[in-house]
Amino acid sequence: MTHSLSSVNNRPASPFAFGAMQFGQGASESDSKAMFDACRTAGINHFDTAHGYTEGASETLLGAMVGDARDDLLIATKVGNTGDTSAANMRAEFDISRQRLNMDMVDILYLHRFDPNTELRESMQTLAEFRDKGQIRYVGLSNFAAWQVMKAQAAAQEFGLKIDIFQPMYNLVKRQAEVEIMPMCADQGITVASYSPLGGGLLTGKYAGGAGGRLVENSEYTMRYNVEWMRQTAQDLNTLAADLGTHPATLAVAWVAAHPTHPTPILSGRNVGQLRPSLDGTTYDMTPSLYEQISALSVTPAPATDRLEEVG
């Protein structure tokens, strides 16, 4: 089963989405302009961001740079992450992130994380009553377990919704997703928008070379890959990017992006230069031999029955 979201003008959202959660923060504003005009040349439409990126400025900053174009984007933010998702706090979050953005509606609207203490029926009635209200489109969950998505989407159909769209992280060393969330988003006509293509920049392989970022200044980033086998095959990949005159990161994009299931890999950067590999992945010609030899760089998760000698 296959799933689509279309922009505003009934085209089609672009293969790959831009993640604007370095704007105002890593990324200055005259550098997050680049960047948003470098990726409406590549052909994307599709921009991500969320109430609780760098402190308001991301979505301030991304409703700014929109303008005219509006109705050929295709918009996404995010409640519920700082707080939690009573309607309450959905409600106030969303008109706050509505006013930065200056739009009335937003395309996509996220639950940023799964709330244990919220009903999901509460949070998917007030989807529904933003819906009913012409303020958003489509449904997203974020950073959701695999069943904790199928309860939300029993609690969905109450009030006429479905879940339309999922944001996993996934990268080349981190490939949970496959063991249930991708398929469960396959057979559910979700579209799977994925983060973190580049590991947090570690798969391009700049802390090789003892250089700054989010994983030496941040310690959520340093744990999630401060790994050894983590970085023998950031390692590997940068010596099969050099051996085929590419970037890593050209490789790392066009990896999540060749995935059986399809997947809308979301870029970020700090810079238009740090964005161009990227981009590049977007048209890198990733064939089947090519992509089965990246994926034997890392740990291939093994499936969620544990039943090895039934996959083939």
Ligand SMILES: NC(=O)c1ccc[n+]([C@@H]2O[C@H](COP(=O)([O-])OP(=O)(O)OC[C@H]3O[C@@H](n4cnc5c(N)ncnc54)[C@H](OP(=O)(O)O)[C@@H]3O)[C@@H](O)[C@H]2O)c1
Contents of the next structure:
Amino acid sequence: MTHSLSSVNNRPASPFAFGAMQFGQGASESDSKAMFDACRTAGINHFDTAHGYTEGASETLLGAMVGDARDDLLIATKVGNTGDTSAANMRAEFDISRQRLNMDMVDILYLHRFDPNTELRESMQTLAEFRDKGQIRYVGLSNFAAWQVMKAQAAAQEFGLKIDIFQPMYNLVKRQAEVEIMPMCADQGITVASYSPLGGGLLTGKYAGGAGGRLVENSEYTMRYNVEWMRQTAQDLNTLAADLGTHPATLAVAWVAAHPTHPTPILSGRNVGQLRPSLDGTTYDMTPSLYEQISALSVTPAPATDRLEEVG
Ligand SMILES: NC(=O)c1ccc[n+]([C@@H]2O[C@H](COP(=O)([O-])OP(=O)(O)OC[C@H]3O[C@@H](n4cnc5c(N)ncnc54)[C@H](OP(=O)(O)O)[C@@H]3O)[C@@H](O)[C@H]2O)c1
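For comparison with the form predicted alone, kindly provide the form predicted together with the named molecule.
Time for the whole complex; same chain goes first.
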């Protein structure tokens, strides 16, 4: 089953997206605008933010940049990260997000994470309400397990809704999505927009040289990526990139995009200088043999059935 998202003006979603999570914090206002412009020049029309990012600055800054291009773009935001996904909280957060973005309609609305304390039926009914009011065009989920997506898909049916897009973490050292998420999305016609293609910066190799950045400044990211084998993979990717005369970020981004289910990597950075190697990844010629070579730098996760002997 296939599914493709498009803008109001019927432009197909670009195969790469940009994430505005740093806008107004890691990235200054002028650096944010410069990254937005560089993405537009590179053909990116899909921009991702969230109610919970940078205390609202991410949505406010992104909204101000969109201008006349609004109907050519796919704008995504998310609700229910720190708050729950009850109807009341979804309505309250989404109203604020639309005000910050200065948009009556936001193309994609995600539930930011699975909320074990709210019935999915209530969240799906609320998304249907937004759709019926013309406030959203596509339904997204993020950070759900595959079984939770399928449960949401079943709940959505009652309201004539389907899950259109899913946002998992996915990169060379975080490959869990390969096991169930990506095959499920391919089967269900759900677009995958995957985040953290650089492992929050790990795969650039900068931490081996003792550089500062998110992985030392943010304890969640330290916990996620301060793992010996991941550092080794980052180092091996750097060595390979040096041999090929390219940047490790370019390889990391191109590797994500080359997965057979064609996920849309969500790129990001603090400034255009950082973003450039990731943008180069959007046109990098990833041959099947290089894809295999990069894949071998980390362990391919076991299949869901654990029947290893039947793979391949
Ligand atoms: N749904 C979710 O729960 C969720 C979670 C995370 C992200 N997202 C989305 O996905 C987007 C991308 O995620 P991400 O920011 O984690 O992506 P990423 O590409 O893995 O990490 C980007 C970070 O890597 C570092 N970096 C990038 N290029 C670099 C370079 N050339 N040299 C050195 N460091 C470099 C910078 O961090 P430092 O400068 O801090 O080192 C940059 O902010 C976000 O903006 C957001 O829209 C969604």
